[in-house]
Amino acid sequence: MSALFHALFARGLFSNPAVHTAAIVGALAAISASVAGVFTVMRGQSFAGHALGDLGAAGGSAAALLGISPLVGFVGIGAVAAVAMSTLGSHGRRDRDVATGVVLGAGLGVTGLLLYLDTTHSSTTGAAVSVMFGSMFAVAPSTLPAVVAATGFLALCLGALYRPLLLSSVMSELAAVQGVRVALVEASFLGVLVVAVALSALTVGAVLATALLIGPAATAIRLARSPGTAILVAAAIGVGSTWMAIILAYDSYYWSASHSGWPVSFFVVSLIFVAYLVAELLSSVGSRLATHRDPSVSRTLS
């Protein structure tokens, strides 16, 4: 038994404070980016939590330029960038859409200068690898508060717009005739998705945080029969492979003879990736053993 511990976890992988700092700030960032992902899923909002993502870079290189958290950095690009899209973009789907792609190619462009200012400018070593694809050990315990803070804020917003939120994302014509004054809604579930995006990019990198923002949620969604389920589900996917990547990434530094670790979020987007795997397995066989009881189902679905 002692064995199999030990081959598990490495030494010193519960005594290290980095490890510590890590566990629990991927742990908030996982509840908060998969519960939000839940909703981006189901309102077919996938493409703008990509896009936030993305233009998260901008906001951490100009953090690491400037020498202040990435975080806010990440929230106050998240905040421009959501202004501009739900601007530019209020009239309908489509145009949502391609107000969405330009302000993501402007702001990649303007990504492409600070990352550039970064490496030219600033003693930072290393900030656009940390920028793009998250340094979850390097997290600093003085980012902590504002995590917790966050994921506060993101959990007050989410209780108070969860019932007009849900029935605006299944039925929005209903529930603008019920009342719901739909594009408030809209506007304040992107500013939820601003902090869920930026505390995953936080943790796994601008570029991989849809990862964490629409796996564990779509993963979820596959396997659970209620929007209160799949949020549950999802919480737990996102908690367990960022907890389970901890311990894989800390394990592997000691893998090889040359005590080079693998990143945190390799581990983290694989895991997800592998999760999503197995609950489309499990949707299809399911759907096949439900259409072989009775064969009605197949016509029906047909």
Contents of the next structure:
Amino acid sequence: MSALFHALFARGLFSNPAVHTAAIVGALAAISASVAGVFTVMRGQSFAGHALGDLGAAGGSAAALLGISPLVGFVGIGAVAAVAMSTLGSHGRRDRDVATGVVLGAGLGVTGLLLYLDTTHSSTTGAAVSVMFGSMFAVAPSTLPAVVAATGFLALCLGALYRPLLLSSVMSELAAVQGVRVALVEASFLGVLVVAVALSALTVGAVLATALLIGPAATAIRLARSPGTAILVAAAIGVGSTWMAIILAYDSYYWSASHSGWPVSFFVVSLIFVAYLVAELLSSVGSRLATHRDPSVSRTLS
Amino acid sequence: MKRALTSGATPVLQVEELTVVLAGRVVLDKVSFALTRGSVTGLIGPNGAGKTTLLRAILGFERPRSGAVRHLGIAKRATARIGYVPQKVAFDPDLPLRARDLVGLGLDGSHLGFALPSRRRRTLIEAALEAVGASGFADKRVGRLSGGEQQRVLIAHAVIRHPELLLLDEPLANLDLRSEREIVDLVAGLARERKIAALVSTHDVNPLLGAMDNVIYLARGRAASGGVDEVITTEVLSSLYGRHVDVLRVHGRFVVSAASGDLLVDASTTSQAEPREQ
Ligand SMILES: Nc1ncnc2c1ncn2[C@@H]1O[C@H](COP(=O)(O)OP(=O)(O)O)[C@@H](O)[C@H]1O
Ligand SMILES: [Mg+2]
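Counterpart to the form predicted alone, namely the form predicted together with the partner chain:
In what comes next, the whole complex appears, and the chain from above leads the way.
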């Protein structure tokens, strides 16, 4: 038992300040992304979430060039992209996806340029890699207040908008009939999405931000029948994967003689994927059992 | 012809000379009718006749070029007073939303914040589910219910706040004959018991026969309204369609057929022949 404890929680894990910061920032980002992710998946806006993540790389690399907090870069570029996407694509889902794709294409061009400048400017690939794939142990403790504020903002927005947002995500016409100002709710949610993706990009990187946004939410939606449960399960999967990943990444430092640890992001994304596969397995076994138990179904089958 | 619709108490809904133009096309051309409490009115017309457009104009989603929509005499949309079931609702099977959650959103979905669990809220939701016969699948995800079950839940969502007007857009599409009958009876029962004016759109007049008090027939943007036997006639429909159509009554069912015989302007002859999937 104690051998297992020591194998899992390697020396210095609990006393390392970088681990502390990573655990707190990682958990807040995971909760924000996973909860926003549930609405994103329900609304069919996964592509927009993905695009905001990818475009975050432009903001992150610009922030690296200017020497400012990457969070500012992620939120700034996200806000610009969100405004562009909603102005261009305001005529239904297909139109929205096309506009997202167009903005994504244009933004990635800028990203390419900025990442190139980052690499040549600092003559290492470090900044570029950490913008794209994150480096959780390198998150500066000074970003903590901003991360707490951003998470609080999300909690306030999603808490206040919960029912109108849920109703307009299920069916915007039903919401409009009940007097919900659907356009306002949609715009507010896009703002929430920008902040959630920015937090996610800060921890697992711009490219992998979408995994933290969509993965836990998709898994929770497979498992949960009600929106409240889906949100709780998504948050639990997000935080669980992040904390487990921090432990494994810290351990991985001791795995090889050369002491080159593996990045936290790799473990986060892998664990989220494993959780998804397990949920998929559980729900298919569950529905098979239900089919066997339901006499009306077996009668029509036979 | 309008007499049957306007007689009685203050109409719940008055549509006066309503003209709606979409993308440069006159979709509704001076449509007028009125609905009274406790009545079921069929909104009949072939695909593209403008049924959905009319319902959306009543809801205030489409701005009329001219004419007026009055709710209880007031030319303004009073949201609490309208229950609405849209056409073709496609719920994802995995959508994490139980039937009871959707009905709860009908009660207070426009309010800010979370719904605090209360005995009163629960009782109202249970009562609405009970009224439409949905108690048995209240805890299932809406996306995994059959078409008929989904219609029941959507109707519960629409009537939980006791509206005076209930608009249903093609609620019988994709239903088998039995579910079709059950939904028609449910809507007629709710309209009578709760004194709701129900407006039910369908491309086929037959499922509503016996349950509806009045009919509004839409074709080429124009409407004829009144009692079923006044409107569904060779003369009235020929004038609406602008060419000769024959209205036949076979075993109590209407068959509307173009004179040339090659074009059915109403699906009623074919739709009942083959069993439809859930
Ligand atoms: N948003 C729109 N823009 C332009 N034309 C429309 C729009 N919506 C519907 N129409 C047209 O208006 C007519 C009536 O449509 P609709 O009300 O959906 O008919 P129904 O519900 O009776 O099938 C159709 O010819 C349709 O093509
Ligand atoms: Mg329609």
